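Taking the form predicted alone, here's one chain by itself in structure tokens.
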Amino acid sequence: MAELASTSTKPKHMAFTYLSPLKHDIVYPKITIKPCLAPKSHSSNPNFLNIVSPITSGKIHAATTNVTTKELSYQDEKFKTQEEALPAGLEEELMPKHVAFILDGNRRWAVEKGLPPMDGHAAMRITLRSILPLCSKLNIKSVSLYAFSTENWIRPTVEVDFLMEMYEDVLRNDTKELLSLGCRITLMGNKTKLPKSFQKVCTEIEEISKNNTGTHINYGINYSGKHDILQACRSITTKVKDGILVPNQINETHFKQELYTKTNEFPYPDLVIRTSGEIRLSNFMLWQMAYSELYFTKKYFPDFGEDDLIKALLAFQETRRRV
């Protein structure tokens, strides 16, 4: 397994470990993953990205592959500084401040390949490792991710447990590059139902990154747009009851400060991207999306690449030019 490059003159490598109960190859864009038995001790190696949790199967199959960061990033050499030119066709003054993603199609992506649903979520994680740094390099101020809704608790227990473990590991490990880019990391949603270890990681990453001024990345986990509005109403009602507010003082500004996006400098998404071909909002950021541009693509999120993001941004900018 190749080590991370020790000098800037050599290309950096990232080693991926794909843990899965599979017995056949997976072909992911430009990467062929070949299964083999591997110990869980790989997870202690900081050069590894653990994709699928071993809880999906008692018999773990794993595979490793080396890919350069250049293969996983959108013309990364063009983004050495934020002042450098944007990809062809994009105009800085028309860039959205806030982009929200409805990460849809992970399970269908897996099912169509004859894989268990957890492998679809794992592939989504790989895609996020490419898309989120690109958003930062494009100087998008805020990114919101619909990662786990309140309705997702009805899924099979093994899948829910896997997702909780995966997202906890995402916050522990996948955010390291984002922190190095100056990103701020927060979680929106009701944290009280999350595992205690997950809550602890959320608190830690929010505290560590609270003063960062780069892209604000907001993970929607145990999130519901309806619940967001309801909890804001309850908070305002309590303040009225306690004499902090009077009813005729309540306005949109007050309401905005009670929503889960209250820590976000740009709480309202300019552009909402939904993958998988479904044309609905699915209870995501209902208040905040009142004037958002909506972009739908038939691609499942695991297949949503950096070129697809650029395409969505170009479509957004074309709409802005017509306004």
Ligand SMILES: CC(C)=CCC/C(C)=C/CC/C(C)=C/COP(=O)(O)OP(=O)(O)O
The other form holds:
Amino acid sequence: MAELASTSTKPKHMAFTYLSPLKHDIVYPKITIKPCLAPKSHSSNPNFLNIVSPITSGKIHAATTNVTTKELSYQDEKFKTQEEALPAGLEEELMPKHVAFILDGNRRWAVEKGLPPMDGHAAMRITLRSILPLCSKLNIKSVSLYAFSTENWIRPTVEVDFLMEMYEDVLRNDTKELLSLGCRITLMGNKTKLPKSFQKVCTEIEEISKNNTGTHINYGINYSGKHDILQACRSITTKVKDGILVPNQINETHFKQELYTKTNEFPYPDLVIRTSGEIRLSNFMLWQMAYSELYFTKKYFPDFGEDDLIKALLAFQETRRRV
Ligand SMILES: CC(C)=CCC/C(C)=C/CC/C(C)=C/COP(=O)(O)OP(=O)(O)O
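Given the form predicted alone above, what does the protein look like in the form predicted in complex with the ligand?
Now the full complex is given, and it begins with the chain already shown.
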């Protein structure tokens, strides 16, 4: 038997289950990314698309992207050819009610193409412009996306600033199509640490879309699954202290109402899709994912196309047929 490398790389605790995840066609790419976040302007090159609109500041404008117009039009063409009917093999009654995405691999996508890592985030934005409307057209009731974890603050300041400003711009601009499709948009997590202008646009978009009955799109921002559980516990204990709840009567229904997702109106995810070959939940919706089907793909999120979403949904439906 091959020698295991060293004690420090061995897992401290292994858990076994008979049930394997829905699918994993994974090898473990262990790629070290050398941060290369220096702002770089491509405004003089007509092949480079400036993703960020003029409403954001010059700082981010300069840090924007190498993603080419060719890639954008490719995605748009795919989107235009999307038929109203369900793609072959998909069944409406087996559609997941709630898909949670852990989008990963943006920076690796860029670095492997010799681009600055932030171009990967800009490319992700383009991919989202086709994946989210498709979720809506497929009548998936809820979609959650892990946008920014409580741990992500340790990333280089220039990257954090880039993401905050890009997300704000996504909410201002890219959500127009989603709103026209009747989507409701919410953000879960501790928003108090976000830039004030971002907080404002979050409140506005939640307010504008609150009565929409189409796909509910929920972004996790400054979100942590453990923190979500802890803040629910605090809220429950306050209710106990105030005499509103009796400890031995607390049940799951009480508890889930205290989570960010208020899951009475927002079902638990039945499908989790994680891109980039990592097989982890990374502190996303831990309570809510207890029974979710897990789908892992090696593709980096910027390369995750509409066909890949359909493939994941087919795999999910295949599992549901067997249950
Ligand atoms: C409006 C709004 C809030 C939009 C958010 C959209 C969204 C879900 C963004 C996720 C961004 C992200 C940090 C991806 C992980 O790639 P990475 O940087 O970890 O790449 P790597 O795995 O290659 O390092």
